[in-house]
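In the form predicted alone, a lone chain appears below as structure tokens.
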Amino acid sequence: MANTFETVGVVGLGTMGAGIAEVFARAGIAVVGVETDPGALERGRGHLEGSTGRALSRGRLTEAEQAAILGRVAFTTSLEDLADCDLVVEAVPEVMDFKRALFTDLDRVCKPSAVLATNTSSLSVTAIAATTTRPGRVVGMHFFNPAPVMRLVEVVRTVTTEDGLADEVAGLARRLGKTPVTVADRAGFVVNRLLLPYLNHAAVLLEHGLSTRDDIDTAMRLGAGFPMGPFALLDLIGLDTSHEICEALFQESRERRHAPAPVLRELVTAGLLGRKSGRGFFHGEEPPANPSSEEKPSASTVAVLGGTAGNGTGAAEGAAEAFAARLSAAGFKTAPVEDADLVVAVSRTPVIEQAVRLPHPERLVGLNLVGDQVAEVASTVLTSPGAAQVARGLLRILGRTPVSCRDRAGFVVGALLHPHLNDAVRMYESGYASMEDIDTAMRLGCGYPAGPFEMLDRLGLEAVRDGLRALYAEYRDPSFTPAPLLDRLVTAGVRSIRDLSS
């Protein structure tokens, strides 16, 4: 018999749990909210009243609707009051011992037909289920914060979950007005398993001196089209939460990219947790909308060389010629390489080998045009600071936002984006989740303008594959090797990876 889920329990009424209780109550479902003591219970009631009160003040709820929502939630400090619930969702802190102890108690209290769900964002649902006598009735139901607003719910099935149960829970999520994606039980599920290695990798590149905090954030926001840069997003998520998720990923995979970056560990140890503590990667200040524009071009002549035409976002062939034409149209004088004050090598690969062949290698910078807004300015070990400064000023006049970086494979955008997309291919290739669900999860869970597979098609499978090969050749990190599926598709001449799911 299909589950009806008419009465739902929520254990833990912090910001997340109270939001989950509100979501169920808004859908007309009776809720039993449980907290550990009267003080925590009143704080949970306050979260629910505050959230619905804000919706009322903004005209999104009427007074009658707010009263009906609040009237559907019963507050208690006793787990015994969950005895008749059809579903219980746990939303306590992300500590495995807490969750396992709670599920042991829920297994004792709840009726045998009840479904027990954990809202964990990264811990093993299988390990939690194993503490009960009903592992087949245990699933993950991961809401995103703020739960009343965010549309995504990750429904996590384990190897012991009863057939059809994950589909029933996904149907419940749709009843709540959410968009469910159903995935297997792996640390981080879809969103955190893809997002946190990317964010952690940004922290590693910062430590390695590839670029600055602000330039990396600018590159990924304006160049890759992400809604936030990685460091602004880490501060928003919370550095302690991010560290915990990376640890969970590393414990499962043992991949170097999943090990928390040392700077992340140091900030957490120092209590600098991001916005929640007032300081993290940013020191209380708002991330800049655009970096400083103080640089002024002082070169009277510029030479433009073609490296590997194009870049990691799929610029057309002939980027060097197009850039030279743009310079001329803006009134800049071009000159032969030996006479130019500034030499620009338009390339998506490192340019040091071009620099050493020039009479004045200190005048050369690499230039990677990313999308319509960003230009990565790569300095080799021979590039003079003055040449890089002149290049940045010149680019601003041309309407581009310059991002300074070292002359390394992938520069900034490719070094971060290509491994991120490769992880998505590996996830699909393993049978862990569908392309459609992965794309949906990243669009709804992270606000991406396009899902990973949509990005892959836009950038070009071969460009991403070649970018990964260059990263592996430089860093020798096994996680940078192209996913076997990606390699095979390029070899076969397939243009769209999404053709596989049609």
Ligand SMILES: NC(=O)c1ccc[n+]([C@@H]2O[C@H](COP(=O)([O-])OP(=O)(O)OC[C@H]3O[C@@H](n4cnc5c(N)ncnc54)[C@H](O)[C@@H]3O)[C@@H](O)[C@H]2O)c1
Given for the second form:
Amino acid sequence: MANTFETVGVVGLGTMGAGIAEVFARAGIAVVGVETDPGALERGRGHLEGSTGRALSRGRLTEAEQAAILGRVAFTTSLEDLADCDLVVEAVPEVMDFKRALFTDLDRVCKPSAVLATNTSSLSVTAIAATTTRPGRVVGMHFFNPAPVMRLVEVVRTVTTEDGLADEVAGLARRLGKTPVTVADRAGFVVNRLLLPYLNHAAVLLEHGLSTRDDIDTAMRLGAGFPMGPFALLDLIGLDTSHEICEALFQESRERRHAPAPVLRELVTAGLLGRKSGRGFFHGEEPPANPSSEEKPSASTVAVLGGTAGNGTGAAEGAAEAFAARLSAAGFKTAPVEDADLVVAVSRTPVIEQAVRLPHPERLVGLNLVGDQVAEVASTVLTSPGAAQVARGLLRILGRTPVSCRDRAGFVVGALLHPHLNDAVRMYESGYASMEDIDTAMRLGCGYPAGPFEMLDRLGLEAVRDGLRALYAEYRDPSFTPAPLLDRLVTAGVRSIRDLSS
Ligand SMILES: NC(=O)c1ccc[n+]([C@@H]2O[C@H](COP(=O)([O-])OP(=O)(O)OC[C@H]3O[C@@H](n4cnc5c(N)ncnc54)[C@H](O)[C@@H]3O)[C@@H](O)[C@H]2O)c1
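And the form predicted together with this ligand, for comparison with the form predicted alone?
The complete assembly is shown below, putting the previous chain first.
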């Protein structure tokens, strides 16, 4: 008989547990909230009162509704009080020994039919289940922070989970107003398995000196359309948590892409954990909403070139012509390459080959227009700092936010976004999750305006495949090789990867 989940236990009323308890109570379900000691229990109660109090002050709850929600939660420090619960969700710290000890105790105190769920982000649900005498009744139920707000719940079934149980838990998630995505037990599930390698890659590129923290964040927000830049997001997630998730991914995959960036280890060791400790990549200040506009262009004449040989496609030539026309319209004087103070090579690929053919290579910058807001300004080893600065100022006048970077394949947005999308294709190709589930998980779990497969279709499969090939040629990292499926689709002339799923 299907479980009706009338009484639910939540163990650990910290950041996640208090939110999870609120979610159940809001859905009319009786909750037993457990903490280790009276002090922690009061803090947990405080989280719940604070969160529902904010909803009350914003007019999203009435006083009666708030009272009813809080009235459904019983607070206790005794695990024995979970004896009658139909489901217990564990949200204690992300330490395997804590979880295993707790599940052994839960197995002892909970009735045999009870479902035991863990909210772990990166630990093996299978290993946690194995500490109980009922591994068939154990699942992952991964909520996102803040639990009352975020709609996604990843439901994780292990090889030992009873048939049908994950569906019942997914049904419960829907009853809570959430959107469940059900997957097998692999490190990071869908969201963290895709998100963390991308964030880690941003940290690696920062260490390589590709660009600055602020320019990388700006590029991904305004260029890729992500709600936050990778460094602001790493600070929000917590650098310790991010490091742990990367480590868990690496232990499973042994992929270089998953090996935590050394800067993460260093910051964590120094106690700089991000927002929770007041300093991480950012020093307590808010990430700049609008990067500074210090540059004043002083170039009297500008020359515009198209893409490099072999990549000088008609599209690049067209983009160069359109850019030159915009410059003229904005009052800038153009000049032949030999005479111009600034040479702008409009290109999606590195521009050093063009620079070395010029009489004044120090005057050349690469320019890649990303979307309608960002312009990547690539400096070669020969570019003078003055030329790059002038280019930034000029782009601001044209209404673009400049992002400075070194002359490397993919510049910033391509270097980060293409492997991220490739990871999603590989995940789908491995049979781990459907395209719809991956798109849903990334939209609801990360606030992406579009899922990875929607982005792939918009950017063009061939452009992404070519971007990956260029990255592989540059860095020789096997994880940048295009997923075989992506390659095959381009070869077959298929334009929309999502056609496969319909
Ligand atoms: N914070 C996030 O953004 C986030 C998001 C998704 C999942 N998670 C996962 O949720 C879990 C909890 O994370 P958190 O950020 O809420 O941690 P937290 O440190 O804020 O809260 C953990 C709580 O558990 C309590 N606790 C510890 N041992 C206990 C025990 N044996 N019995 C009862 N209570 C106990 C602690 O007193 C504390 O209040 C972790 O597995 C984490 O990976 C966290």
